Structure formats: C-alpha cells, structure tokens
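Let's start with one chain on its own, the form predicted on its own, as structure tokens.
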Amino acid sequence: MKQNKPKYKQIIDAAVVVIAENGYHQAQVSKIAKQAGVADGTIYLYFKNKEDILVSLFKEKMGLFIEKIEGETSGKTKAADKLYVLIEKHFSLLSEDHHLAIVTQLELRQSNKDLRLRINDVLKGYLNVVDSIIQIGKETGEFREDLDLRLARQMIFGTIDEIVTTWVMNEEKYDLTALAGKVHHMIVRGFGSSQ
C-alpha cells in the first residue's frame, strides 16, 4: 500500500502546511513537493492530483483522530464520559496543530461537489463513533430513549465543528480545549434523561 511508503506521510504533512499557508487553490503540487523535500514527479507516484492529496490528507488525519478517540474512550463505560473525551480530544488535537485546523475548518469546505462527497465519505467513520456514544447513552438511560439519533449526531458534530471554525476565524486567540467542559455540559443536559 502507498500509505506505508515512507514519503507518503512526508507528503501528507507537507500538504497540510502548504494548503494552510497558501489556500487550497494556490497550493501547487510543486510547493507541496518542495515542502516535503521530494521531486515534483514523486508526488504523482502516491497521488493522482491535488484533489487526491486533499482527500488522502483528510483520510489519514481523520483515521488518526478516530484512533485516538476510540483508544481513550474504550476504558469508559458511561456515554457522557465518552462524549467528553470526544469533544476534548477534537478540540485539543486541532488546537495542537494550527495548520491542520485551518485545513479542516476552512480549506476542506470546497465547492466542488465530488470533493465534498469524498470528504463526507471519510467523515462517516467519525460520525459512527458519535452514533455509538449516543446509542450507549440511550441504552443506559443517560440520554433520553426517544432521542433522534441522526439529529443528535448533527447537533454534536455541528456544535463541535462550529466552535472550532469560530476559533480558527478568531485567529486562535483563546484556549479552545478549555471550552470542552462547557460544550459537554450543554449537550449532556440537552440529551439527558428526564428521570
């Protein structure tokens, strides 16, 4: 697999920096190659084009994201605890990587329909983690039994996503991770069982 070759990760990491600093449309493959320290042609051994780089970058980073969240939630039994880990990890991982935050919150929002569909396909793994947490909460009685799974998922992801986007747009002037507790509290209270 291409992903296991040493230059693949090097190119992905370089693409994050170049796309964040130049914007997706101005991020030429030659700039990515230069940042990665490889020849322009080497890029095409791993990726079809710039769009393929962007989708692969998202797939790679989202895979690591999911891995970390699942790793840290696996020892927790309560849905509310799992949800806190998801929110806190989401905020901390992006606050630790300025370039990745810009790419995920601004540059991935491309108008190209095919690109959006490919990005949404990658996002499904993350949304499955959210679904699993909601389902556990409903089963244990932590969350209301009549909670609409799809709507609850959209609320969780939409809230987290908008808070990170606002943070990026405000030039990261405040501690994003510090908001995790408040966001978690509001969601859990809203989903909570009326028992």
Given for the second form:
4 protein chains.
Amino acid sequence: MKQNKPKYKQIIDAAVVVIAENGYHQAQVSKIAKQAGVADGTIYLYFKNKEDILVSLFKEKMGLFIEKIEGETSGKTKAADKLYVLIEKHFSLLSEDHHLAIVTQLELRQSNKDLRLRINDVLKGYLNVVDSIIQIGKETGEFREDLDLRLARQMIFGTIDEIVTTWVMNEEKYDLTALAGKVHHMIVRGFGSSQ
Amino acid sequence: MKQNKPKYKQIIDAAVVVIAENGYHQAQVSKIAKQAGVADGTIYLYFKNKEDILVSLFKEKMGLFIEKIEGETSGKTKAADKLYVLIEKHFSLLSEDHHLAIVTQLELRQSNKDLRLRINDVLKGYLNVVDSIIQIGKETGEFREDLDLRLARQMIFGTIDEIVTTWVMNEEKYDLTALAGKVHHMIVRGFGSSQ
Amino acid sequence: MKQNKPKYKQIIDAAVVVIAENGYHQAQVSKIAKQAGVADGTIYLYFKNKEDILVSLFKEKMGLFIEKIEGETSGKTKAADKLYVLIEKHFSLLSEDHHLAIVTQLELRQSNKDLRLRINDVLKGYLNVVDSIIQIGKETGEFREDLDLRLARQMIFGTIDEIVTTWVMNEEKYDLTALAGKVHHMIVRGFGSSQ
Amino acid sequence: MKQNKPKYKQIIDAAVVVIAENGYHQAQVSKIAKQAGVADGTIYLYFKNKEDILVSLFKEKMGLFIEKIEGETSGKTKAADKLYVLIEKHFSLLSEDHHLAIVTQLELRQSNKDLRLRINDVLKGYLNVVDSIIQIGKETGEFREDLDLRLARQMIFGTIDEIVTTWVMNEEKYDLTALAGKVHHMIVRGFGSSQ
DNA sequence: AATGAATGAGTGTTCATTCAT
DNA sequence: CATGAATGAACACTCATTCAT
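Please supply the corresponding structure for the form predicted in complex with a further copy of the same chain (the preceding block corresponds to the form predicted on its own).
Every component of the complex follows; first up is the chain already shown.
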C-alpha cells in the first residue's frame, strides 16, 4: 500500500504547505518535491501525475476531517446536538490548520472542472453525514417533517462554507469557532423572532 | 466613456459565450476576439488586460443583476417579502441566462486570488442589498433583534449560492425558481418544527 | 499560402543547418528558432509541431530534388540515358548540399516510425520517376522484358542510397559524382563479363 | 566470460522481443528487464549501458547470421553460386525470424550516429564475405575485371537491404525468399536484354 | 481606431543509471 | 550476485501582450 509509505504522506504534506504559501498556480511539482525533500521524479513513484497529488491530498485530509466529525457527532443523540457538534468541529478543525484552511477554501477551487468533479466526489462523504443528521432530526420530530432534505443539506453546507471562506479571506482575524453557536441557532431556528 | 462604445459590450458578451462554452482555462483572448468579431489587438483598446475583461464582465452583469433585484425588492414593504423576492429573482435571473449561470457559478471561480478579491468587491453591492433587508427586518421586529448581521448575510448568500451552484453542476435539470419558497422558509423559520 | 512566406523557408533552412550540425536528437525547437532568427513561438505560426517541421523540410527539399531530376531526365530519350542522368544528378545534387546530404542520409532516419512513414510517402514521388524509366526501358527493349519492376526499382534506389550513405559516413572524402558512370554500368549491364 | 552466462543471452533475447513489439523509442531498460525476468539493476551487471545492450544484440545476432552465410557459401565453388546462396540465405534467415527482421531493418536504424557507427563495425564481417565473393568472381573471370570492389559491394548490400526493408514495412506479406533468383540475376546480369 | 504577426517566458513528466541493502 | 527505490536533467508548446502598419 503506497498510502502507508512515509514518502506518500511526506509529499502530500509538502503539497499543502507549498499550495498554501504560493497559491495553486504557483505550486509547481518541483517546488513540492523540494519541500518534501525528494527528487522531482520520486513524486511520480507515488502519484500518477500532478492532479493525482491534489486529489489524493483532498481525499486524505477530507477523510480525516469526516472521520473526526463522524466520531464527534455519534457521541450525541439529538439531531440538533449533532448539528452543533458538526458546525463546531468543522470550524475548529480548520481553525487549527491554517494551511489546510487556505488550501481547501481558496486554492483548490481554482482547479479545472475535472479536478473539481473528483473533489466533489470526496465531499459526498461529508454531505452524507449532514444528510443523516437531517434525517434523524426529521424522524425524531426535532426538525420539520416537510423539510426538503437536499435544500437543507445545501443550506447547512453553503452557510458553513461561506462563513469559513470569508474568515479565511479576512486572514482569519477573528475567532471562527466562537461563531458556532449563533450559526447553529440560525439554521435550526431561522431568522424569525420567537413568538 | 469606453463603456458606452458598442465594441465594449460586444467583447464582454463574447467573453461570456466563450467562457461558458469552453471553460475558464480554454477561454483564450484570441478566442474571445474571434467570437466578438474583432482583432486580438482591439481587445486591448478597451481592456487593460485579460483580467480586466473578466472583472468588467462581472461588474456589468452583476450590476444589472443587482439593479433588477433592488428594483423588485423596493416594491415590497416587509423584510420577509423583500427576502423572498430577492431569492426568487436571484433564481429566476440565472435560470433565464444559461451562459451567465455557468460563468458566474463555475468558471469565474477558477480565477486566482487577486481576481477573486476584485470580484468580491463587486459582490459587495449585492451583499449591501441583503444587509439592508436584514436591517429592516430587525428594526420592524420581523427578525430577531440579536441576529448577527454578518452571519445572517453569509447564511443567505451561502445558501443561495450553494443551491444555484449545485443546480448548475446538475446541468440545470430541475426548476430552480420553484425552490424559492422553501428556501425562504428555511431561512426565515429555520429547521425547527413550529412550536 | 504559408509556403510562400519568407519565414516558412527561413525556418526550414534553419532546421537543415541545425540538424546537420547537431544531429537529429540535439535539434531542439529553440535551437532551430535561434538559427532562423525568430522567436520559439513563431515556429508554431508556420508549423503544427516539431514533426511538421521535419516532414515539411523533407517535402520541400525532396520536391525540388525530384523536380530537378525529372527535368533533366526528360531531356533524354533512351531509358539508359535517363537512368544515367538520374544517378548523376542524384549524386551531384547531394554533393552540392553538404548539410542536406547529412540530414537526409543520416539524421532523418533516426525519426520514429510515424515520421518515417510520412517521409516514405514523399519518397514515392522519386520512386515514380524511377519506375517510369524502367517502364520505358522495358517498352523500348533496352531492358529485359521480364524485369521485375518492383525489384528493379528497389535495386536502383537501394544501390544509390547505400552508396550515398557510405559516402556521407566517410565524411564525403571522395568525388561522389564521378562514380555515376560505374554505378550506371553495374545496374544496366550487371557484374557479368562479356555477354 | 559474461557472454556465456545465461542471463546475458536472456537479456539480449528480451531486448529483441521488446524492441520488436514496442519500437526502439519505447524499449525502456525497465521493460527489457521485466521481459528478461530480472531487476533493472541486474542489466548493468552484464552491460555497460543501454547502448551496449543494442550493440551486443547486433553482434550476437549478426555473428550467427554471418556464420551461417559463410558456412553455406563455402559449399559452393563459383562466385555466382556463392552470391546466390548469400542472397537466398539472407532472405530466408530473416523470413524465419520475424522479430529480428523488424529490429534490424526498422528499429535499430533509429539509433544515433555513434551507435550506428558501432553497428557498421559489426556489419563489416558481412561485407567481408561479400567482398571475397566479388574478388573470387573477378579472379575466375566470372565477373568483370574492372568491376569496382567497393561499388559492387554497396550495390549488393544496398539492393538486398532495400528489398528486405520494403518487405518488412509491407508487413512481410509476400514470400521474400522466392525473390532470390530474380535479385541474383539482376545483380549478375544487369537490366540489359541479353543480346 | 483597428489590425494580427511576432514575441518569449514558463513547466509537467520520462527514464537511464546508481547504490544501499 | 541481485535488487528496485531514488535520482534529476532535459524540452516542446501555449498564449497574453505588443507595436508597426
């Protein structure tokens, strides 16, 4: 398994650093190799081509991301609590990894359509977690019965993603994780004054 | 004012078509020139460089977009009604312009950080409309007093944007405008069952 | 017609020089461009890719070659005389163009199968001239009636080509053209002594 | 002697197969190693470098080739008969070894000048056989006294080689060996009608 | 104003060879 | 003897921009 060889992870971590610090279009393979401390050619012993590095990067990092979030949400029973944990964890995980936040929110989005389609595939794992939370909420009566699953999922992901992206673009000047409560409340209770 | 000369608009419209049909990275200046029916060099009499075409494109189209939405929302008194109109109009305007939808939702996002910052500047006009609706809602008591303006804005924009992007990626297979009501309800009332 | 533009010929002539002096595998596009006094990119305004330069080179040069030989042979009536002129002209034309001789006899043969097939296509023009001479000879009774056209053609071309190649590999140390008479005699009369 | 170790021949035979099936430029050392059933590095225990494989290949195969032809020709007394046997054997040996025919006639010619010079060295053994036949013919009066040894040799080799190459390029669709008689007659008696 | 020929900087990938095990 | 992971040099081609006409 190539995934277990140390150089595989070494190169992926190097790619995150290089992309975060130089931008997507300035992340040449030779720069990644140098950062990883290997020769250019060595990259191609572990990855089919440059795109494969980027997809693998996203898979590895997003895989861990989803795992952690799944682990945390499974500790809660109520859908609303699960949702809170998801938001809070999403924010905190990216707050803790400056480079990864830049890469996933800004740089990787500059990739071409093919790459973005493959990235979206990986994202499906995350969206499945979201879906199951909504489903549970509907079943327990916490959420409206007539809630549209797809739209609800898109609202949750769209809101979280937009908030994180703005935070990254603002150079992470404020405490993202601290916003989790308010965001959670907006999603669950909406804008309306409680009457 | 160059903006009033016929070739200015001609080139921008050509850019929309070329980018929509070929993708951002295959939208060479020479292709845009050909589509516009002018020589390559002529482009540079109206635009400083390629980036300038894209920013101008976004400004022109988004300007019209904002104008129309502002016009429609001003016809409503209540914040919730204004918000509904904004969502409905946002969906319908993009539904009506296939090329523009592809360009703004998919292709232009592949641009580099600089260009995206300038695009965000243009977007501020739209976000101001959103802000004023939220503000009105808070003042009239329609919306919660403690609603965080920035977060609310990000939720509205993030939700709408994610829904439109998914719709475009799904090749616009379903009726986007028909979703306005549900989306509006989710935003204003949240997921919670009405108690 | 691109073929009439001065830079087209300029680049082809540069390619002949560069290949002759550096060898096929050391004839980089940038070297050819430099020799031609144009920018690298200019090459691609006149040629589809590197292979296209080489095929065009062969077409142009071999085209002239065939034209001249056809012109000279048509001045003779008897097949044997035509054949003599063909051999003599073949030798003298390559004797006069040192660079071309190296390129066609040694360097261009290092190309891959695809390119060689396209080169063979061009050669067909030359072989047609040979064929028509043999045909005439057979019709006039100068040559044996049962002479196999294909084999005779291959003997003529194989002999001439081998002699020229050896001469080029020996660094053109002797007078090639002076050999025409003997070669002609060997082909027409064979090795046999008195008949 | 490395030449006697089993892996030496194993690698050479692998090279013939790989070059014949993939072409000269697609015959990577790693592919040859795989075909030979050894590790890449093992190649370098038996050969100085890649070029050495090819030269050795040519030496081994051409050595056998010359041996066989020498053996057969020595069984004849008259020069013309020896020449016939040489042509017939040359054709039949290559007809029997499809891979070798492709490698010697098409693929190995794509090598660079250095390699071709070393290949020519090996070829000298073959040309010496040809020379001795011509010499004998001149001495016995079978061939013209004033026959130019070098040109006669080049005619014989050039003719045979061209005929074989064409046959290989035509995917060996016809019986090559059957042509020996006609070719022999053309060389010895020429094109002229016997009067 | 309009043209379009010319420019030239920039980069992913292959593969012969080495050498520590 | 044998291995095979690691090396790193080398190059065709694109395309935004310019400027002489």
